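Only one chain comes next, encoded as structure tokens, the form predicted on its own.
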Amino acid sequence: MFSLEGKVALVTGGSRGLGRADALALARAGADVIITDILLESDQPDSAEKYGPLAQLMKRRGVVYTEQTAEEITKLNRRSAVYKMDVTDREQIREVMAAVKDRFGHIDILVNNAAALDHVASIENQSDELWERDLKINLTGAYNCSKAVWPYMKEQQWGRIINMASVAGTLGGFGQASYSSTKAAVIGLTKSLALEGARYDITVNAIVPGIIGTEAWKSGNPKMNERMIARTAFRKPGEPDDIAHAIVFLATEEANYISGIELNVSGGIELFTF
């Protein structure tokens, strides 16, 4: 059960955190895995400057594992490849998808993980520029990648698309108007694509992570992190693998009658906790 032998998966935003964990878990389940990201270890030191403060921080700290993750996957006797890809660049996405199809033969699983989450400000101080950026990355990015892979999945009459939402999208987030709005919209996109994909045996689902102990979360305000942990029923953050295991399940044949759901992997943060 839960084998992905013979499947080819593509994970966006796979340089670290959830994307890296997703890629490794899919490989351990038997899939060949392609990793895309805007950041690669072999990039020039100033390559992150145009991508925002969080990308710059992760690059400066050396928290970029895109190529390393692909190497780890090959050690699992799975095929892997890395492509530098910006989910807001439609032409680049089409080129990458075509290259993957040509090299690997098919694309069976798409994990839309790439996102921006470094825009935090009350509504009167929200940056209009960053609002637009978050729409382009978090929502339109998932749309762009899903649209590009759709013809391949439709042709083969099988596919799995898994979108990364957030409890910020289901519960709201103070100072997170752009992030919360885009993640809520990802759930709407998920349900619409699930309806369209059903006739082609393409399932589309959303994961709704809670507080997960990624590198980005650990770099946040410690006092705020403690407050968020106190909201969870488990009183602790989740691990990236908690998300990755849910994604693997939704990608398998065992989940073939599940589509259009928003699966909370959140430690009960949405419950009435006291």
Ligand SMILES: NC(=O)c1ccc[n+]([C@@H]2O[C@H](COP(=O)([O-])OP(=O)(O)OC[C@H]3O[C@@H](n4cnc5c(N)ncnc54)[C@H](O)[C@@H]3O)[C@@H](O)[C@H]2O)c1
Second form
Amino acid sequence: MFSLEGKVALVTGGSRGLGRADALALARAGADVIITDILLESDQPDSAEKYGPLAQLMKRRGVVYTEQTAEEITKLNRRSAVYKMDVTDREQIREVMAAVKDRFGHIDILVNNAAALDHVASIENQSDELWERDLKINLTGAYNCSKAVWPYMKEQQWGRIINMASVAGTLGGFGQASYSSTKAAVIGLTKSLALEGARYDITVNAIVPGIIGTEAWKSGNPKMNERMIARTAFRKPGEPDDIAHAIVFLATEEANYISGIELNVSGGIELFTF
Ligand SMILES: NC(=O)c1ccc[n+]([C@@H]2O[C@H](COP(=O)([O-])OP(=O)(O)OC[C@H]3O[C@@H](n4cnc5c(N)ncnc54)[C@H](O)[C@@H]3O)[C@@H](O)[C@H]2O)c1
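I have the form predicted on its own already, so could you send the form predicted together with the named molecule?
Every chain and every other molecule in the complex is listed next, the one we just looked at coming first.
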């Protein structure tokens, strides 16, 4: 039970954090895993400049593990590859998907994980530019990748699409107008595609993480982070593997009758904690 042997998975935004944990967990469960991101380990340090302060910080700290993760997957006796893929670039997505199909034979699992998380400002101070960026990456990115992989999944009459939403999308988030709007919209996209995919045995589900202690989350405002933790029933952030294990389950054959759900992996942050 719960084996992904013979399946090929593609993870977007897989260079660090949850994407990296998802890739490793999918491989441990038996899948071959393709890691994609805008920023690769082999890129020059100044290549992060155009992607904003968070990307620059992560590159400076060496928190970009694309090739390393692929190597770890290979050591598990699974196939792996790394591709530069910007989820806002439709042409590049099409090329990468075609290359993966060519090299690996099929694409069975898509994890739409890539997102921008660092735009925090009250409505009057929201940057119009970052609002547009967040829509483009977090929402349109998931749409772009789902649309590109759809014909392959439809043809093989099997597929798993797993979208990363957030409790910011289901509960709202102070100062997170752009981020929470995109994450709420990802849930709408998930449900519509679940309806359309069922006839082809393509399931589409959303994971709703609470607070997960990734490098990106840790680089946020420490006081705000403390307040977030205090809201969880567990009084601690979740681990990246808590998300990854839920994704593995939704990707399995055994989850074949689950589609269109929002699966909270949130340590009870939405409970009446006091
Ligand atoms: N960490 C949390 O507490 C938390 C909570 C709720 C939801 N999430 C969601 O989980 C996912 C991962 O979060 P994380 O904490 O690992 O964040 P992260 O910033 O470490 O990871 C995001 C990844 O997306 C990549 N990316 C950004 N723009 C891209 C683009 N245009 N094309 C391709 N890749 C791009 C980044 O390079 C990075 O590798 C995101 O969707 C996030 O919204 C995280």
